[in-house]
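A single chain comes next, written as structure tokens; it is the form predicted on its own.
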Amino acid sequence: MPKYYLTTPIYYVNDVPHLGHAYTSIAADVLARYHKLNGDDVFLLTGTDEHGAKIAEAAKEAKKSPQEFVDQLVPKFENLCKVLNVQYSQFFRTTNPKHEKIVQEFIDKLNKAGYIEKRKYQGLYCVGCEKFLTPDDLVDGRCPDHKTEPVMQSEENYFFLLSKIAEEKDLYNLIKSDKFKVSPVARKNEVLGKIKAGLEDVSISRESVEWGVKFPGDESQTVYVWVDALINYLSATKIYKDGPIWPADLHLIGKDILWFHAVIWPAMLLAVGEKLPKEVFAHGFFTIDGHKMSKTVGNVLDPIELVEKYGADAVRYAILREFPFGEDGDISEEKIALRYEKELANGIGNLLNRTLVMINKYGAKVSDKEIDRLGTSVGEKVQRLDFHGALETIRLIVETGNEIIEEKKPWELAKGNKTKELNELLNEVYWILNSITKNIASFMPDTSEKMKKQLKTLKPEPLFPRIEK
């Protein structure tokens, strides 16, 4: 079988998950299903980013140790999934000790390849990034993400030798011509533009920082943390047994990391001699009812407390429905019960409910014939990871079924006895509804399961429940 390793970030575990993590976890958990249905071997990894100053801060904060601290919220992200009926082959945490090894075990390749080299530094250090930021990355004096205005820092750390490992290996035409591809097209061309007006050196390393990998020859510094969570990626093909084999197929990402991804993590990943990466895709962000997603503001959305009222299924739906993948949109409550509504309840739950019923009333006979009026279509925009369009698509053949009926009239065919039109009707709506339970299946699963049991024992049974307002 072909093989397929998939990945999500690892998720920084400073607070509790919220909607955008499982914005990047259903997408991945699709297309895992997709190829797992396609008979590719999969390979999907998370897990959690448990390293750094933020940490650090948050557990003397909860007055906990750093460890107490991540061991209590770990399970937050592990049931996260669970409630989200994400099936990863793996739950990823880096302070597994067997990862630090790995760690300290890659730093000394680049150190020995001479991509290492000790340095003073001075410059502007945003803790909640937990990066040094230019001048240019500012916003009014302020980090654009939190708000806050970075503190002026000087450590002697070690610096990874981007810079010379980029241009020996030329790294801008390797992600140009897609021998690395960075995806969607408007962040490759944005990676592209950065690498064209200067790369620096990046320090790896942290002096004043305790809660990380010790440095490999230097125990008073720490493995800078993006540097100890980038491979993860590579270490999780040694520690499991079974696991997966390196190259990854796709790193799935938000936007805001592309840089340690698209840049940082293929140039370490050159310095020591491994294989790129086949892909990395960044999607865009959502706001929420316009706004950005902040606890300030009060508009945090909890997708536990979504599944509770909707069903895991209707969630997993709505947020890729809502607008394409790779692209920021705008998402609410509001908009999900719609989704609900609209398309689940009242189409594809409204089309199997009324086929199945008059199936029974009529008398008529159906057959399992298959006519995938869809697949196609659907699975290849999957695979480009156009889950709005494959949606999309899914529903206009529900509305199809919906119309056919609506159009046909087979209560008016009935009534006059005309068997064989109405026995070919329902045939027909019988068979797009076989194609929907199939084209679904990686969306939807328990739902697609349910339709499945449905079309077989042809008894209805409601499968969006009407949810109170």
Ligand code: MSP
The other form holds:
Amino acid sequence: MPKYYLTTPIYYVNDVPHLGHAYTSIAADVLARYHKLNGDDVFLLTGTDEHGAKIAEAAKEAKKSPQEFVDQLVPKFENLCKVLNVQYSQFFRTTNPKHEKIVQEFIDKLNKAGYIEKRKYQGLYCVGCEKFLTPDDLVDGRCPDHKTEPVMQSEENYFFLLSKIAEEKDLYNLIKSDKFKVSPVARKNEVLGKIKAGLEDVSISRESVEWGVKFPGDESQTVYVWVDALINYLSATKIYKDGPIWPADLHLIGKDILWFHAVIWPAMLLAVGEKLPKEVFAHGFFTIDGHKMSKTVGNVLDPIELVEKYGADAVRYAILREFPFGEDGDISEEKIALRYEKELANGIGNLLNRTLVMINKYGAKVSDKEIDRLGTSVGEKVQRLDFHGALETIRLIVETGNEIIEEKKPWELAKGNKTKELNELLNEVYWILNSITKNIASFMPDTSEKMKKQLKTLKPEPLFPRIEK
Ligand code: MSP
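Show the form predicted together with this ligand, please, the one above being the form predicted on its own.
Zooming out: every chain and molecule, the one shown earlier first.
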């Protein structure tokens, strides 16, 4: 069995999970299920990023110790996966002592290999981003993502010699030649451009942050939260897997954390002599009704509430259907409701229902002839992470099914006693439904199961019940 090792980012537990976290996890789950159905030995890793200043500050505000604070939030992230039907293989927490030890060993190796140096550093730190910003990054003196003023920090830190290793191992060409693949292409070019403009070494320890892994050899500092976090992908394979599953086949991330995954992480791996992941894919961000999703604006969509109302499958469908995965797009509850009504209830649901009703009513004999009209085309798109396109292909075949019925009018064939034509027609739609059932399996696993059962027993039950407005 070929292995397929896939990861989501590990999410900050400074607050409850929102729809942004759900987005990457849903996509990862669709891919994982697709690979499982194709016979791969899949390992899907997700989890939580629990150290650093951002979490420490949130804990302080909640008048809790950081450990108590994260312990109380982590179950909400695990629950989000459960509610969304995201079947992870392992949920990873960076506060796991085994991980903390692996992080220290990793840093020891970096040090022994000659890629760490102590330096005095002064810079503008954004706690929201958990990174130093340059004056060029700022808009009106503020972080453009968090709208907060970064704090001037002056510390003596340990630095990772990013520029040295990137030059020695020619990271630029590893990316350019796709030996280490950064996708989509526009993101790859963005990264290549930035590397060309010059790399700066990275401060990988913090004197002022207590909540973190102790820096090996200097207990007065903690390991920079991003270094601790990136190592999760490797340390999970050591803690939870016996067999060799590193390198990862795919790191799925949002575009906001591309630099860490496409430049800093491979450089760290090269410096300790580990293999590079095969691919990093950065998806776009969604806005809500044209605005950035934020607590201050008050437009944060709660995935749990959406699932309670529309069901997990519909949320999975709607969010991947709305716009191409690599691009930015807009989403809103209205848009989800519209997809639910038009494409799910009146689309797939209606096609299944009316077909089963007619098969029963006219006593048609249907057989499961194996023709999967959609298989190749949907599969190719899923492999390319074109979820939007795959779902469009499925929608078109649903439409075709409904059109065939409208055109050939089985009720008239029945009236005219055209039994043979009637039987052929209902068989054709029945096959289309079988093929839809198969091809939605990774996107809407429960719906696919329900359809399978109904197609077997020929007992129609509503797939997507009407929702009270
Ligand atoms: N802890 C770091 C990641 C460390 S990975 C080694 C982090 N966490 S986060 O909680 O801020 O999650 C960021 C991720 O959430 C993004 O990369 C993206 O996957 C997802 N999203 C958050 N908001 C989003 C949108 N509005 N739209 C799409 N995805 C979003 O960064």
